[in-house]
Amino acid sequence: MSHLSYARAMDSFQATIDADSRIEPRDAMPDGYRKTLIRQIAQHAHSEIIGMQPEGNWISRAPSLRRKAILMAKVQDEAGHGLYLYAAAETLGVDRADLLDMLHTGRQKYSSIFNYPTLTWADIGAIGWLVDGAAIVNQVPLCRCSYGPYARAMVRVCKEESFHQRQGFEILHTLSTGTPGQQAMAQDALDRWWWPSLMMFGPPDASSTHSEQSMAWGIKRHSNDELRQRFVDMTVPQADVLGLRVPDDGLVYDEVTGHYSFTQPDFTELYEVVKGNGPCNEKRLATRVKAHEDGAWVREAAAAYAAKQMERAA
């Protein structure tokens, strides 16, 4: 592409962004835009498939057949979300196998929240209510992302996440209106998952490396701090309905602004977890790598079958 043609293509790209329209896979786009999308979508996809683990190990221990069926369906949804997102990333010219290799070798990350253990059944409720609730706050604006395949994938993902959030709330509601022991279990789960959930939105805006450019390109619609505030404003009244106490002594409602003032999480912990030093980093990644290696025969069989079908068709 000549310098003039490239300049025109970039002008067209910027005009599309300025018009709040969609960039599609065959449209010209800056290398930085493509790389930012690949990084973000891949991290999102990795988070979905790693996120199956904390809940998956509770399927056999769920307290009833109904709870088992619901949790199994939720874990299957998360696998599907990963597939949608890997497919969206592939429209940018990357190979899914390469993305998985980067995950397995630590060259790409997934959400820090999935490096915490699920110690009790109440944790499954806290993940649904808090973690999926935070995901909804993060992801609903992505339905208006400037990149078409990502935005369209997020519409389906967000609809399913809303059911996951309700499922988690219902688990905690059952526990918080149950026996004193069940109520204590629900409060303990909230105490442990509150701060990691706040960290899901990333570092503060002043320390965020990618947010400003991502917002300029229309990939993100709101800053990390704006989304964190939205999550707190949404979640605190829900905790009141559950009869649970948010573990933040600095939590105060401001009648003037209509927002809650709250204590910021310990971002030093976030950075350590992202570096691989969280409670479950090694376990989560080792489990994912083993599952991938154990499934090699399935991929090989599927490839052989597809090759045979193509040969017959030819």
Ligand code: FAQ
The other form holds:
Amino acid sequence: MSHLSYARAMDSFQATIDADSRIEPRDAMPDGYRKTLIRQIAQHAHSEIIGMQPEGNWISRAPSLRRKAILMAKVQDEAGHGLYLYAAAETLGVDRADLLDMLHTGRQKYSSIFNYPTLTWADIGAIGWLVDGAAIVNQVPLCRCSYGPYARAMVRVCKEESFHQRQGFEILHTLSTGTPGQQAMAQDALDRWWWPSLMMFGPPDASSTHSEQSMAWGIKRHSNDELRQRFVDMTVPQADVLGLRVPDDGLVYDEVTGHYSFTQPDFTELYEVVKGNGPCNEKRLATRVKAHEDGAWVREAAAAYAAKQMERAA
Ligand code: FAQ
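Can you swap the form predicted on its own for the form predicted in complex with the ligand?
Below, the chain from earlier opens the complete complex, with every other chain and molecule after it.
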């Protein structure tokens, strides 16, 4: 592309962003915009499929057939979200096999939250309520992301996350209105999942390397701290309904602003988990790599079948 046509293409990109319209796969876009989207969408897709593990671990131990059926459907939804997201990333010119390879070799990240263990059944409630709750707060604005395929994928994902959040709340509601032992189990799950859930929103704004540029490009619509605040404001009243105590002595509701002030999570823990030093990082990655290797014959069979079909059609 000549200098002049490149400059025109970039003007057209900027005009689309300024008009708050959508960029589509065939539109010209700056390299940085493409790279940022590939990074974020891939990390998001990886999170969805790694995120199947902490809950999948409880499918065989769910306390009733009804709970088992619901949990299986939820975990299956997460796999589906991964597929929509890998498909959205592929519209940017990358191959999902390469993205998976980057996940498996630690060159691309996935969400810190999935490196914590699910110790009791109440953790399944806490994941649905808090983790899917945080995912909704983060992802609803992504439905307005400037990149069309990502924004459209988010619409369906958010609808499903909404069901997931309610099922988690309902599990905890059952436990928190149950026996003293069940109530204690629900409280313990909230105590352990509260801080990692706040970390899901990423580093504080002052340390967020990508936020400013991503917001200028309309990829992110709100900063990490804005979304973290929104999550706290939404979740604390729900904890009250459950009769559970959010484990933060610094939590105060401000009548004037209409927001809660709250204690920030320990961000050194977030950085450590992201570096690979969380309680389950090694296990999650090893399980994922094994699943990929065990599934090689399925990919090979599908490719052989497709080749045979093409040969016949020719
Ligand atoms: N974990 O400059 P920023 C789900 C990295 S929901 C790991 O602020 P950015 C549903 C970040 O990549 C979870 N890494 O970055 C579900 C960057 O690293 P890099 C997935 C983190 O991108 C529920 C560096 O730190 N959701 O799966 C984390 O502007 C239940 C600097 O940070 C999404 O991915 C973290 N928590 O903002 C599934 C949503 N935070 O690449 C199963 C889409 C930050 O420079 C069960 N993503 N980092 O080396 C986003 O909205 C953004 O990417 C943020 C980070 C907000 C996560």
